[in-house]
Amino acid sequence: MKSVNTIVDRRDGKLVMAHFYVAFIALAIGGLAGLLQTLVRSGKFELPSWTGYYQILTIHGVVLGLVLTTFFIMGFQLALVSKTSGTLTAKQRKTGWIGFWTMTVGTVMAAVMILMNEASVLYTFYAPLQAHALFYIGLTLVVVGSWIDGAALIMAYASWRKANPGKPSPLLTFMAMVNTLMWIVATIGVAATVLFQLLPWSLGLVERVDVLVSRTLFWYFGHPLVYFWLLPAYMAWYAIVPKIIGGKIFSDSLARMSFILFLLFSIPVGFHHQLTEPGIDPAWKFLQVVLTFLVVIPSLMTAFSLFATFEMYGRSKGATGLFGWLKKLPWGDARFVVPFIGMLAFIPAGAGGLVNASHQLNQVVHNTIWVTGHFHLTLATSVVLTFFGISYWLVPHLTGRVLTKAMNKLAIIQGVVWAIGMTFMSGAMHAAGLLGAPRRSSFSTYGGSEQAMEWIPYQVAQAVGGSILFLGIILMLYIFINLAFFAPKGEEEFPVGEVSDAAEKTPMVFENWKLWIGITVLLILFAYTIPFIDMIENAPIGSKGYKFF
């Protein structure tokens, strides 16, 4: 795969950096809220009277889970397409800016409502907890803005295909397309529940809301949201890290196949988040659990492909023995080391995911803080560390600066600090969850309950881990500001891997979007139509809105 540009056009770079500025502001705000949460849960710290636990919990979840990720991913994908498929046209760039400003306005609206304590509904904004209408409108604008950003990406892809008939698209552009299409299909669910249920309900146009329908539409979106976060990390692992280490991509076809499988199997699996909910027939839950386990296949394909790349590189440098190739990897390069820590974290994270998705094991951990620990291993370690690793080279590339030796060293320290903090925090969350400690709860001894006393040492360990993680956030923000504004001027490489000479030729079937979108739609209809009709036919009267905090 040959790249079109040596450097990303400065005009495209400004658009990408605008997305990144919002993402890293979100990291600062959400990180502070996360630190306060862990301190409160330890029982050693009380919040001031003008704020509440569930208000900062909502800030933490919305700002990091939705704002940081969506802005970073859209910015990153715009950079990938500009690099590998050619500079964006004026129309495509303008579309990207409209998307950015729509998302930003929506973010500000939602944030103001949370800060005014009019939307302490957590990041899942589950009914019957009710937020102010402006919160729902703000979230809708974030989704619509991301669709407009996605339109810019699709336009760029279409113009490349038109100019290069019969050729497979550049791998990174193809990956960005799959992720964008998956996001657009998935967000239809959350847009539907907000526009047709939550917004009229919050405006007082209807008195009650069907909670089961609302949650089902949310999780139709909520699980592919996880893969929307994860796939950009996979893009870096598959196609960028090989170039950084000096190796080659193991297989272009394997990478494309794994992304197509994510598109097919990531959406019709939302019921595995609803295994304990009444109103859904167990047979349909079972079907979606089976489909969930199919998502394991592209993850294992990714693990195989990555470590095959690492081993091939090590052997080419003369490594011998079973693990001799490990010594040959560039352990002094933050662009490799930090994403590699993320890859390692994904091993226990993936195993925890299998536990969550299994009907029987889910009964043990459902709604315990185990789930939060799993979430912090997947998103807050594997994905976020890879995003940091991307930032170390992409930010200076876009700003015309370089990653200095001092910043590279500090970046490695930052990755290690993050890994230590998360080991404490996520490890304690997993352990406390197995003892029955609930999620989404502030500090409580539950009236001196003996069982609750067992959880407190783990909650103190979470506060220790959270404090170390906050130090990691401060380091990351310092590095980002340096690379954006103060690092020496120069040219930083945009590493795009080339496919191994031994790899098979890429078949054109991967570019057949009618086929892949058609299969995706069929799977969604198969998994959701009958249970959804059942929910509506047997709907209860619905719930009024509640504001507890």
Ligand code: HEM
The other form holds:
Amino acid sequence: MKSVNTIVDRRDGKLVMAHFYVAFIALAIGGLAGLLQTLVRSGKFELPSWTGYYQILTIHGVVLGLVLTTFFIMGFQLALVSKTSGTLTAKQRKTGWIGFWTMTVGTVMAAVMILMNEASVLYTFYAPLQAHALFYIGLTLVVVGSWIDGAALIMAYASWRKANPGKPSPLLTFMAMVNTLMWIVATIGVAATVLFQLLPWSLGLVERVDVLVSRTLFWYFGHPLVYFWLLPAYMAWYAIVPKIIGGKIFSDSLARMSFILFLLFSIPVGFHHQLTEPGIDPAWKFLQVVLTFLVVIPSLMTAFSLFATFEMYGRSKGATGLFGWLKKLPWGDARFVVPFIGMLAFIPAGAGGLVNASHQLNQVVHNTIWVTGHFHLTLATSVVLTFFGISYWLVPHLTGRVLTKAMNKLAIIQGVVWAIGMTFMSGAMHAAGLLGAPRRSSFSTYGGSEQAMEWIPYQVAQAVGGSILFLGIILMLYIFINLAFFAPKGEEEFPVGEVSDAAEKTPMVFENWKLWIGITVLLILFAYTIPFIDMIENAPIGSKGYKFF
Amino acid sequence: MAQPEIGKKTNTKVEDQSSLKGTLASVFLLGFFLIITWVGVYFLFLDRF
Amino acid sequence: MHIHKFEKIWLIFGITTLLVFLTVVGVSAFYMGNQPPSCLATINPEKVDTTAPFDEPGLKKVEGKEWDYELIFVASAFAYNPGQVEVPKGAKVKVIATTKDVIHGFEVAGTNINMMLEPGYISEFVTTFDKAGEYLIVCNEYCGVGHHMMSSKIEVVE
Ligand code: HEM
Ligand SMILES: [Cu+2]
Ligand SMILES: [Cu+2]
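Since the structure above is the form predicted alone, I would like to see how the form predicted in complex with ligand HEM looks, so please show that one next.
And the full complex, kicking off with our chain again.
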């Protein structure tokens, strides 16, 4: 492993930090929007007349769901590859910068349109609500920029393979590759609907748009999108957290296998977001429900691996009894504790996800605030807290500083504050959702309806949780600024897990991308071809654009 | 020399097995939580029209 | 590839559980008719008001069908027509709805009636209204500034 860097090269570090600056600015803006939403929904607070709930919600969704995630993930993956496969070449780094600036320009364009109230269409921009063309162009640039970033990663991977013939790539590089390839295959869907449908339509080149086709292309992208968010967290859980606690990776091969399963099964499942809509045969919906359940399996494997890593470490330190190993874990280390809270949140998150995906059970929760509660556990807790946990060592590592004892303590407090806030907010959202309270809705008594009145106490609880969460965001931003600019100079470790000695050699078949992408494409064709042709053949007249905002 | 080696081997094997019992218990607790949640909502579905 | 014995036990248990879930929803959907709303019929969204059955929104008794009533709803920004309707308790009803403009939701809160209304498509759901009470219908898909004002009401009466 001669090419492994102990320290990520400064020039690569700058590229990664550029991504992180945008991500944390997004966190600040989006967090404020989130707080305002919960306050409005409590019924005790009104927005000033120059803005509106749905404009704020569009900001929140775009800036946190699309901008924070994409920038953080691309930056993190660049850091992983630079660390485990060697410093980027000048050409690779330049490609990375082009990607970064393309994404940033796109983000600014979309943001300006949202601020001008020309694009209050929420982050899913369902037609026939029609945003300004510049909003769609901006989002396209974000996606294209992420492809260019992805190209830099693929180039770096290819040069490692060339320099190390016949050897499996470093685990973290491999994982970053899987996520990048999945992202590229998935974003083709959203690129297709934006470039061929929404953009010409918003420019007035065509009058009408096929709504169902557009939604189907969107959700072909939308589910792998959530796995694109989740896999970087899994990378940290599988391959970084073991090193932080002083243990070993449970199994390199099993980790790779579960990532390959994610690549195969995260895409042909978009119909589970369209279970209650017309125009799609229920048999095809059910087929994709079955495929969705298959993608649960790698998560079951992940759960086992993580517990096993913790238990093996605890026992090596002399733990006894059934759960004695829990006590041996480093509860004073934010780099472990904060992602660990994220792991715990994935338990209720996964349970909710199974309900959402269960065909007709979806009718109980579809588009209720339960769904919002669900993805604030998956995305806004499991994933985001893991990203925070990564930042606590990666940011000082890249800026040549250290996480001080005081900051470490504050970071643990941050994680705990988040957990408390989210318990209130997400818990109340799940409960209100089961009672029928709709998502994506400003405060309303629905004409004094008795049912709507029952939802209001839960909305107040959400505002309490939201306020606590906002405090967590302020703490996070404070720590980030400290680590980026003010913390004492020094060398912070970039933890990369090692495989336990007992584990056997990694099979080379995992690097056979032709095979895996081939199967991925076949599964997509199997799940989508016939229903998609049906949709086009039986299409009603398309829709004109509406600007109801 | 052979005797103690065999003894050692079985010994580590036993330890290796029993040493993940906490993991097994944990994932089963997780599994039961998934089942309870799912069954709960399923009954809500059955109860409603 | 070596897999630990306990992991095998866990995966067998987990996968069996998933299979049981799938079997339960699958049998319920394909043999007992509890499919999620998936109507394949289309309509011209600009001619909804003149297309049957949407030219006469509201509750209608029907004969010779598997259901006793048809309940027709037309959605448009930001209202449902009818704005209120009474349904006799125990009636087997086919709810039929569509939209004249953007995507709307159609959720009868506290029931399993929850479907997307998309321009050009008709959405349907058959159920028996077997519990009396007042049920709020809310739009649960964002449709514009008035989205949270969009509602209707079903009264299930004895
Ligand atoms: C201070 C912390 C946060 C608060 C108080 C908050 C609050 C909310 C609320 C109340 C909604 C739903 C509103 C509705 O459906 O009417 C929402 C939606 C959403 N939130 Fe958050 N949130 C927070 C953090 C986050 C984070 C960190 C992320 C992601 C990284 C995130 C991603 C989203 C997304 C994608 C939506 C969906 C927007 C939509 O439905 O269009 N949130 N948030
Ligand atoms: Cu999904
Ligand atoms: Cu609406």
